[in-house]
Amino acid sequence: MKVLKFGGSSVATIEKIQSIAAYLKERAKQEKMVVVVSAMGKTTNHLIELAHAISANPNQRELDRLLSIGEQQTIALLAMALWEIEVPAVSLTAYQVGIRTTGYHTKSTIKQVETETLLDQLDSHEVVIVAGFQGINYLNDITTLGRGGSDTTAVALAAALGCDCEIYTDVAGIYTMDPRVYPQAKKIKEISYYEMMEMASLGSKVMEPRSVELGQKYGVKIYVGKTLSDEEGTYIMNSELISEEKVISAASLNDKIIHVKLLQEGHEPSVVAHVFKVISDHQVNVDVITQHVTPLMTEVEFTCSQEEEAFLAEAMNQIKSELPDLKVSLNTHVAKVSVVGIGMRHAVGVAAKIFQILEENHIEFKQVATSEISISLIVDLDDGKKACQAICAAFDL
């Protein structure tokens, strides 16, 4: 048994859906399949536009119900295409499968996947098609999982069924750097869960971080490849199974972030604690955090995704009303440049080399953050691509 996922670009037209159906017909001769699909092409973006045509701040419950339509359209069309070529298939919503979620609307997380319905349908159908990106909360309301949520759906189903997962998209695998930023980037044959999680959380758009985390937690081997292509893709797996451990495996550029600076006279730790409590209460996922303290002032800086902008605005409004003397500035003209490599756990001099590269290219950074296997720098937006290209060339990525 396998779980396959096809992204929005792979099912963007009726012709593409029919081509996938023909591909699944051949695969169904060897194995049972659960297929997870996204909404067709830019359908989700169009639905968001419709919602904002009604309201600048749509009700989040109703927005989730609206956004879930896209995937439900795709599963029905793919099931019809399979029946048309005599492949017994059935489409299921998240409610029918029993994908239980928790958390907030538009950014919920999968809590539990029930397998009884899936297994029953697999007994009577060759292909079971499941709507990605969505689930049902404790109130039986539809919730969505955020951008890339169909990846999470697919890996969660594979974990529940105890099988491998294949993610098909419009790229031929995972590259050392986005080829649109660095055309000389190399395709990665194998990458560890930890490296892929870091890459995904730092801005790589190929995989959703939570899906990789689920894969690591439940030992789901994940394959990422190009839809309907014979070209070999990338395998995401345990680091112990990877033959070559590189110091730097990949780099990423995230130009969709917000840089927030808070300035407070004097030094009162309770103020900083309160600020981040409010930010947390508004479900803003904070990334790079730095603090600079002198006897006269405290300066705190952090970043978050531009996708969190609405939640951040609500948090900042509350903070400004409660702490009117706190100076707040937001900057979206920034980018995050990151390098990832499991070999960094044992290597020395990586940071020194990166700082030297930036100096040679006259690039200044605003913040720096590190983990055991990554280094991230916040730079001006205009310097982001230049920094990535210089780093990739220096580390032969």
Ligand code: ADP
Given for the second form:
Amino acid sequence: MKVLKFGGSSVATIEKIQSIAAYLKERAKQEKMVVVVSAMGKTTNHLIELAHAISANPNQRELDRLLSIGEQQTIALLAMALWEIEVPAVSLTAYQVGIRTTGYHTKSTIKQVETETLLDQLDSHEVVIVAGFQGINYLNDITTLGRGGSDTTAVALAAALGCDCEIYTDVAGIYTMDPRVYPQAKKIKEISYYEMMEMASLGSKVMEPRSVELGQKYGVKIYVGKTLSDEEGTYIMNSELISEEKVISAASLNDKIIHVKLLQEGHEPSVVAHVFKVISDHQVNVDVITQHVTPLMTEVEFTCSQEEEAFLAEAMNQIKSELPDLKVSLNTHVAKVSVVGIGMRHAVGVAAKIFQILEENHIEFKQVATSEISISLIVDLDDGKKACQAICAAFDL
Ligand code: ADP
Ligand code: ASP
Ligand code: MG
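Structure of the form predicted in complex with the ligand, given the form predicted on its own:
Whole complex next, starting from this chain.
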């Protein structure tokens, strides 16, 4: 048995859905398949626009109901396309499968996947098609898993069924850098969960971060390749199985972030603690944090994803009303440039080399953050691409 996932651009038209159906018909001769699909093309974006035409801050429960319909359209169309070529297929929503989620609307996490219905349906059908990106919470309300969440559905189903997962998308695998930003990027044959997780959470949107985390936790072998292509893609696996350990394996660019600056007179640590408590109460996932203290003032900066904008705005409103003297500024004209590599754990001089590359290219950075296997810099949005290209060229990525 296999779980296959086809992303939005792979199912963007009826012709593409029909081609996938023909491909599945061939594969169904050898194995049973659970197929997870995303919404067609830019459907999810259009649904978000519809919601925002009604409200700047739409009711989150109703927003999730709206967002989940994109995937439901695709599962029905793919099932029809399969029946049309005489392949017994059935489509299932997350509710029918029993994909249980926890957490907030629009960014909930999968906590359990029931397999009974899936296995029953696999007995009587060759292909079972499941709507990605959605789940149901303890109230049986529909929730969604955050943008790109169909990857997570696919890996969670593979984990529950104990099988491998194949992710099909519009690129032929994981590259050292987003090929749209750096066309000379090289395809990676094998990458560790650890590095892929870091890349994904730093902005390489080819895989949703939690899908990789689940893959690692449950030992799901993940293959990423191009839809309907014979070109060999990338395997995501345990690092012990990978012979080559590079200092820098990949770079990434995230241009969908918000940079927040807080300015306070004097230095009162309890204010900083309170501010971050309010932010976390509003479920905002804070990234790079820096603090700068002088005898006269305290400056705290942090970043978060633009997807958190609505939650951040609520948190900031509360903070402004409680601490009217605190100066708050938000900037979305920023980008995060990162390099990732498992070999960085033992290497020296990576930061020095990056600073030199930026200096040579006249690029200034606002903040730097490091983890054991990555270095990230916050730069002006206009410098993001240029910084990535210079770093990729210098590190031969
Ligand atoms: P899907 O709709 O199939 O889920 P996504 O748009 O979510 O596809 O992800 C695929 C895109 O990810 C590619 O088109 C590519 O531009 C982008 N991407 C970002 N970083 C990378 C990378 N390191 N390797 C490959 N693709 C990447
Ligand atoms: N349709 C959802 C999105 O656009 C989920 C996905 O494509 O993975 O984010
Ligand atoms: Mg995706």
